[in-house]
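A single chain comes next, written as structure tokens; it is the form predicted alone.
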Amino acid sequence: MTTTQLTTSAPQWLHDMTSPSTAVIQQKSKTPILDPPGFTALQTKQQKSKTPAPVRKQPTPEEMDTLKLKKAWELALGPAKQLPMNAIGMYMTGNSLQIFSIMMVFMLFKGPIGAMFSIQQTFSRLETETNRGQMLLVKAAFVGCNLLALALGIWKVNGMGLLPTTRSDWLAWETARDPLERAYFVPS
């Protein structure tokens, strides 16, 4: 297709975009092309070099302790946030002895016990000399939340009938009672 055919059959904007002569003319003439509405022009390199990037001030030790304490509370209350999900899961698995319910109970016991054994590792990076007293309360809350998760597991094991809570579970250690008196029936 020649340029004469292009101009007669195509719109003007297509001719302007494909014709190399008009693109060169626009660059050489430096005619200002208006930006579309809503477009903000980028800063030039000179303007960028004149305005330095704002320097972020370093937090003070008190601010760092406050941030570390907030993060420690988030970690400590994490097990409590999982309790509703675990409770629904325990309810949905039912009380029968099946591999799925047994594995759910196993995982419910494994998580909190492992977390309580690694409590020092969990909070060591957040503990400093100045917030050591406050971290004791955080650690106590962490242990409390994990004990609640263990209580949920014990509730589930009791519901499954695996806890020996009735008298019939302990019959092997029961001694036979000696009766105070006996009644005999003799047919005549």
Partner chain sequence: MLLPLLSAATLLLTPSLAVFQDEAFHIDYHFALLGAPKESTTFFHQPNPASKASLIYTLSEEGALGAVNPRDGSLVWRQLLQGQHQSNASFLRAGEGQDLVVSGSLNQVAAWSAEDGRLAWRTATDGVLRDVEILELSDGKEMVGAKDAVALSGSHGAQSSVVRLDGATGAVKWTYEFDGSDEAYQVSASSTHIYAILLHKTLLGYLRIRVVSLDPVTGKKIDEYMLSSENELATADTIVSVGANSASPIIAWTDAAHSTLKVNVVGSKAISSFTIDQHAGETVARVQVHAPYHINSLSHFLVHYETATSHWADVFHVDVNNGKVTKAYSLPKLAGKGAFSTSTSDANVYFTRITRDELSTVSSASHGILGRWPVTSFGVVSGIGEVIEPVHAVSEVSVKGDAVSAIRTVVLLSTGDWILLRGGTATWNRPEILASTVAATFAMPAEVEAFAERLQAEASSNPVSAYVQRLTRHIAELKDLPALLVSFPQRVVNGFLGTSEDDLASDNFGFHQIITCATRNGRMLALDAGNPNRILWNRQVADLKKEQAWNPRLASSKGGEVTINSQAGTGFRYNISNGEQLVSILPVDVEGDAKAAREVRFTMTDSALDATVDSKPAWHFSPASGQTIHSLVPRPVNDPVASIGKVLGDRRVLYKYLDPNLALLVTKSSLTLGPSNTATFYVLNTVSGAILHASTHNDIDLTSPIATLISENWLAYSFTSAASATAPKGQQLVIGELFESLVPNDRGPLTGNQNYSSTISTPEPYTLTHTYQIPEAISKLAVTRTKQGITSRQLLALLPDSGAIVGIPYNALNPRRPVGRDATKDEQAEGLLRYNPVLEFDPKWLLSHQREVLGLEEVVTSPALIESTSLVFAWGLDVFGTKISPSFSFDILGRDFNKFQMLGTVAALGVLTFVVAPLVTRKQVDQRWKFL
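Numbering follows the first chain given and starts at 1. If you're wondering where the values come from, they're calculated on a predicted model, not measured in any experiment. We call the rigid core the largest set of C-alpha positions that still match within 1.5 Å between the two forms. Compared with the form predicted in complex with the partner chain:
- Put the two forms on the same core and the Cα of Arg177 is off by 2 Å or more between these two forms.
Instead of the form predicted alone shown above, give the structure for the form predicted in complex with the partner chain, please.
All you get below is the one chain by itself.
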């Protein structure tokens, strides 16, 4: 309503200024005046972008599955890619029991274990009825990679001497032998 009022009462420039887009479109459609050189009209742009869009066709479900599988493999092998980095970090922190190295080892354990517990969630987006069989393999790979990270953690913990793998760790459970006889010195 306002537009019509404006067109009737207000001058054309004002109308053009208040609603420039409509003005341009109107101008385009109505006036025969050529655009200034170097001016790229909005319309042409619209025409350019519109030309490929209609040709893009929806991917087939098979294609979708391959894509999702590809993505899932990427996710599954992600932890393995972090391994060398983690290994270097662990090697650098040394085997002494310090708050820093303990924290790092804790993170090392927390990451893979957490990831393994949330495995369904991680892959639920990528799982479909059709690729379920292949997905199993992917999940197994994911678990394997996380286990590798865990192994790194265990290697580190062993290096720090926290694993009861040696004889001395079980020494407290070994008991001394009791002699059957007891000798007493009797001062003469």
